[in-house]
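First, one chain by itself in structure tokens, the form predicted alone.
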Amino acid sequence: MNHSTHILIIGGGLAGLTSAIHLAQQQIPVTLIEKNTYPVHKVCGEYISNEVVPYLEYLGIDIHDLDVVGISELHITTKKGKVIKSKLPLGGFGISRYKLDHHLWNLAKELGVRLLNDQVTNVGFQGDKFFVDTTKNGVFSSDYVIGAYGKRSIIDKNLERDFSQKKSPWLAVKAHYTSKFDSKTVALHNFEGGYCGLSVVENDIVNACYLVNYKSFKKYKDIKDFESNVLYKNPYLKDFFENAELQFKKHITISQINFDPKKPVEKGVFMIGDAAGLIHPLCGNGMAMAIQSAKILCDVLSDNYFSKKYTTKEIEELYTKQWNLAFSRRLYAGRVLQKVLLNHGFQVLAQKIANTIPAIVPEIIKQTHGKPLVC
């Protein structure tokens, strides 16, 4: 069976679902396309920047009514303990991916958007038109296809993406759990070979996601054995895994992430989200990079879609320009974030510095955060 719509996106988690409701309410014919039944958990830090308040008022989306967390500190510690406190200039909010997808994935369905719980197996494209397979539904033609599928996808090699054919070291381990926890504060800890991040969401659930090399977890029998001889050496650490109670029956885990550099657009396919770009979790920015490269790339087509003013190789040559503004100097931040936190000895150095000059740690976030988006 062949179905056909204007414009196809793969993948509902916030990018996805954000470009079909911006999309929908310019009444223009979406279809998303996601593996996944919500509510459904996912890894991530569950911490958002303030900067992306402005375009989800935009969209008709009131975080207050999702009963969020409001988060205003930043604490980072060394492997030993010794701590950096600093005042997040734009501050931020804590919310389940869980909650937060399902109210979006609702209200996209809400405002007419196909919503298919389906998994893509191929992308090609044909003539003037993309031909997108499934595995349940057949095959979708479409005038542009957007890749929302998160950090990677079969559709990654499909699309013969550089990254896609390296291997990756990083591991990532989320888990909620009850435990005595400063809802103001998104904390970021490091251990030997990867730091582990702690935010508060709705109903006083504390998020715990960490990020470590494969090499370094391998060297124990499971979860709470790596936890127990590697995390519990930062004080903080051992303080909080001993002291909370772990809320899912079991950790929820995401191996082969890559940093790499990414294109905004492959093969034509518009990228947003994570599949255009992911920066490292200690920058505590993901959430807000994915909503805000749903508005620039849906900008770009609601407009073209009532003028017809751009050919797709400018629409194209647009996108790629104005993800680039946004985010290129980002993305190199956080990968020189990362190797600074991840040695020790700058750890230590970093954390004498930061209390010394106590001013130069919000300067260091605003290099990995926008300011508030124009709607």
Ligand SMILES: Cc1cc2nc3c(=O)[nH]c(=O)nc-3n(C[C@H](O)[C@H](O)[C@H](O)COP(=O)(O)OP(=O)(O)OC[C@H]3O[C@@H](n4cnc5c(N)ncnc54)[C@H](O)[C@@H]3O)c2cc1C
Contents of the next structure:
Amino acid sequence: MNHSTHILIIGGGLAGLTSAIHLAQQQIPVTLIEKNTYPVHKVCGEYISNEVVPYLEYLGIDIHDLDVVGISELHITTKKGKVIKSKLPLGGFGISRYKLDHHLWNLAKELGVRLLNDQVTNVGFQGDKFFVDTTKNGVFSSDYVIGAYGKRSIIDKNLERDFSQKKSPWLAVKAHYTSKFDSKTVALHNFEGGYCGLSVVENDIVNACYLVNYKSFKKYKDIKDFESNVLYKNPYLKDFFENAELQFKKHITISQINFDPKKPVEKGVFMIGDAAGLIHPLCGNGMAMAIQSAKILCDVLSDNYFSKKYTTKEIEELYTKQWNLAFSRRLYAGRVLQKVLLNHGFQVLAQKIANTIPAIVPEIIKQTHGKPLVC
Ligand SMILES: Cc1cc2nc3c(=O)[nH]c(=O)nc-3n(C[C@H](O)[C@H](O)[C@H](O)COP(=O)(O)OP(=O)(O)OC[C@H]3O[C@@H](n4cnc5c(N)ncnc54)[C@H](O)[C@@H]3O)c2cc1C
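Would you mind giving the form predicted in complex with this ligand, to go alongside the form predicted alone above?
Every component of the complex follows; first up is the chain already shown.
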């Protein structure tokens, strides 16, 4: 079976669903293919920067309808438990991906987006059309393809993207807990080989999500063993995990998380969200970037849909330029920060500097974040 569409979006996470909603609101025909069935839990710190709020409102999403939790403070601890406290310059909110992605999915459906639960296995280009293979629904042809499939997918291999050939040492573990935790704070606790984010989402649930180097992790027999022997060396993490009650049957994990630079356009496919570039999670800004990259691309595509003023090459150049302008500096700052924060000597030094000159921390945070999106 061969289906035809104007724009085909691969992946319905934050970037893909935001794009689908944006394009559908402009009456542009769009099909989105997502391999998961919602609602579903996803590995994520679940803290979103407020910079996306004006754009979400423009799309008709009032975050207050979703019982989000306002977050205004950041606590960072060294692996021995020395603390840096700072106000978050813009602040943000906590909401589970279980709830947020499902909400966006339903909104896209209401707006008439053709949503399919299926897996894309390949993307090819012939003549002036893309051909997208799926597991259950056969082949789709389209004028444009948006790659919104996240950190890593079989499609990266098919497109021969550089990073897809490499192994990455990073894995992440996440679960929800009930526990006492200050709801206006997002905490980033360091431990040997990684760091753990804690923050509150809807219904007073605390999300704990950590990123760890596989070398550090593989010495232990399971997650519990790893947490007791490694995370518990940070007194804040010990206190949290000893007093928290796990709400999941089991933790969810992902591996092969790669932070290498990527390209925003690859063989004509417009990449958005993590598929275009993944910022280190300690910056707490990947979701805002996913949403913002969707806005940048959809503004260009919808402008062209009505005016037909650009060639495909011009659209590619315009998107690449705007994407670099919005994110290159942030991604670089994130890479530097990750190096600093994973080194214990630097952590101690950073903690001393931050306590002597507290104004420095919000300034550093600003380097990894953007300004509220203008709509
Ligand atoms: C440990 C960790 C903690 C993080 N914490 C935070 C945080 O606190 N705050 C923050 O802002 N960001 C955080 N991030 C980053 C954030 O999770 C991502 O930047 C964000 O989810 C990117 O959204 P996306 O839409 O690009 O990708 P995703 O949300 O991953 O969505 C991609 C979608 O594509 C689908 N898909 C993949 N392949 C296919 C296929 N072949 N066919 C069909 N569908 C497909 C997937 O099922 C998925 O639903 C964290 C990341 C990690 C790893």
